[in-house]
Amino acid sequence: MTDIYSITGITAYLRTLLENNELLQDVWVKGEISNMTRATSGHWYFTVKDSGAQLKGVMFKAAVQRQSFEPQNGDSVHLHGRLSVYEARGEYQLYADEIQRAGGVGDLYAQFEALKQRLAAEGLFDDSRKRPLPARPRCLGVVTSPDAAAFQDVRRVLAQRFPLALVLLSPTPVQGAEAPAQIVRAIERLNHHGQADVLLVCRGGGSIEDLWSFNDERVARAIAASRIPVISGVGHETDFTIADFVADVRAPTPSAAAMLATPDRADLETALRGLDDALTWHLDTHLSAARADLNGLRQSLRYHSPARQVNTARQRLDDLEARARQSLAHRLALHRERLHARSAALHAASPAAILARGYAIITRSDDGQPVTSARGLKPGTGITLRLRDGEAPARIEDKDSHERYKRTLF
């Protein structure tokens, strides 16, 4: 029977191939730097490639410490060290300890740098070409493959952000030699069909090979003729292409593309909460003026009403009714009084009273007049006293010879 190796005895046989080799114990590589990675450890992860093939390759710290230049993405160097294989992904890579430059930049990353300074010579990279994106767009086209996990990441970003929006997929290759005419056919695919509000130009990660379809021009021009404004969302946060330069946003990630395209659901609903509570505030606040404006006519129309007006009028023709039996009063009491006081004064006065008082009035006898004087009276006249109880005759007689007479004078 045929012997059956398990996957780890034989990664492990071919990790001692590979050790016991002593060519590939001892090696110099030369290649240009790609994906490089600085770890919070301290170690470098990287890739080196050249036209033909790419190679996985590690630094670990205390390594990384001695060397004299620390490389960058499209670096051309020659690097010192030893093949194995890490058993855990299964990938052979060199683990390298010394690092050179070679001289001079790798040809990718100069093809790279000559169509960026052209492109950005065009004005394709200028700012007052970027077009603001929509606050809430409705529609959301998305550029890239529909396998792919970016694609993913956008859909499970707007599902949790913003739900609202319809996602509109145009597929195409994000990698290889055909993709850039899909990409280019795949944004036009949206322009043409007009719905979208904006564009998501997205890839996930990898190594500057696997990226190089966003530096082709014919995708960058194809952003910059897009009447949709356009966010790019390729690789990682470190990765730059050149269709992150013409397009309107750039996005870290395919996952970062997607929130910048749409607003925070739930800043919406605090935003709603909010404008919910002004207006409360506001429909309170006018309610409260309407109704205190409301009592104000209320009132004003009570104090102008004409059933008012003739309350007040009865109430005031009531008190000058009062006021002039009161005064009428007084002044027929004060009459009275006056009456009563002119009565008594007459009663006083009148002969009655007079004669009540011991006076009498003296009248002539013959004739009746009064005597209101003694001049003019001779003795002999006959007068009349009339007194309180009532009249006595008498006569006048001579007060000289008066006592002489011892006769009844009548």
The other form holds:
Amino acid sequence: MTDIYSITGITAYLRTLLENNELLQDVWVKGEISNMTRATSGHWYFTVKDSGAQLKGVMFKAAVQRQSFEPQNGDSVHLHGRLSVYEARGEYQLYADEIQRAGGVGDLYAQFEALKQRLAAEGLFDDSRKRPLPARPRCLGVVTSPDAAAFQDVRRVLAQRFPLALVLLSPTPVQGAEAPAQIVRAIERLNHHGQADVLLVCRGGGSIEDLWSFNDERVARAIAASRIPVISGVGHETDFTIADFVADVRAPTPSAAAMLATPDRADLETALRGLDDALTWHLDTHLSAARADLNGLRQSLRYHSPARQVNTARQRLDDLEARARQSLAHRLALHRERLHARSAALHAASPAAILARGYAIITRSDDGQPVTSARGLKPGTGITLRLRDGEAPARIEDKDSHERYKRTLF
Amino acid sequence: MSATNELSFEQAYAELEDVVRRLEAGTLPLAEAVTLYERGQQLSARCQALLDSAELRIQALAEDGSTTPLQP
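Just the form predicted alone so far, so send over the form predicted together with its partner chain.
Below is the entire complex, every chain and molecule, led by the chain shown above.
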């Protein structure tokens, strides 16, 4: 009789067969995940299938922890690992050490490009759709996971730059199969609530699979449909997601999104100082204009003041007075001169002067009438001779006696 | 005009900008300009005080639309 193997023996033999096959110890397989079970031990158990067959699979905790992509039932995946036998159950299975979305990175890139082109063709990325951000938002809606480092970054930046704002966190997972639907709901929730002036859709850095939710068409459409402007801040500077293209503003990181959403406190203080200065400057302008007006009025008032008119009149009076004085003096001099001339003439014509030259004035002694003619003079008529220095009485003699007298005398 | 210390930063800032614009126009009677200037100074001080004392408030928005404050 041929050897009879125990179940354990034959199973061990099968296991050796498989484990000694080079191909089966380092193999990639592809299929669709089903019966996904995440055990409390941390291991994942699942089945991979395609239309014709299925294969049991396990991924141990150590490998799970390295896994950034968490496959869900129905996901098309590529799995790497080795095939062996789980002896207790008599099942061969795949011991997976890596699970990727079907097609891997290359396939993801193709999906990304296809969606990007489709949405671009729809006009979802058009500049005309981009809305301006509020200069000083009162309330910021943040769509991210509250446990993520991204949220702490956003929070720190906001506290430092613009602590006046209210932050409304709309929590959502940001990776995993459930994430896109949750992100959509978080965006819609903020729109429904209505208080936020701007939305920040954020996730920290990670692998392309980690960021994949932000390349989901549903997320893109929710961002496009948001009535509140959206800033995307997903991954690192070099990561571009569909969410970035459709957002009103794309920030390279979550921190940058927070910065773009808010004015800097220092800028605000500068602006405040500027307004303060403008305030003082304009008041000064007002004041100096008023002062100039006042000076003008004061001058005009002084010009028209009664005191000035009195002064002017007084000056005119002084002028007139001076002129009057001058002309008076002039006329006095003239008169004086004329007087001199006249008095000289008078003097020359005065009887006294004539008498001094040896003439005499003869008047009749009886009636005092001047004697201006010899005719009528009779001898014996008393006459008065008025000479230079006095009067002398005399009598007219007859002609003969005069001649006698003359003879006697000589 | 509301009492300055009840204004939000936004309100105080917007009014301050308005005050400066009105002063800038330069058509006001002097007494009014001086009153406006004093108002502007109060508003500016209010803005600065709000900036100095502000602490970021964070609330979580739940599915049902209710909000709960998050501890900083």
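Here the rigid core means the biggest group of C-alpha atoms that line up within 1.5 Å when the two forms are laid on top of each other. Residue numbers count along the first chain shown, from 1. These figures come from a predicted structure and were not determined experimentally.
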(message) Superposing on the rigid core, I want to see if G194 changes position between these two forms - specifically a Cα shift of 2 Å or more.
(response) no
(message) Superposing on the rigid core, I want to see if S255 changes position between these two forms - specifically a Cα shift of 2 Å or more.
(response) no
(message) If I superpose the two forms on their rigid core, does the C-alpha of G74 end up displaced by 2 Å or more between these two forms?
(response) yes
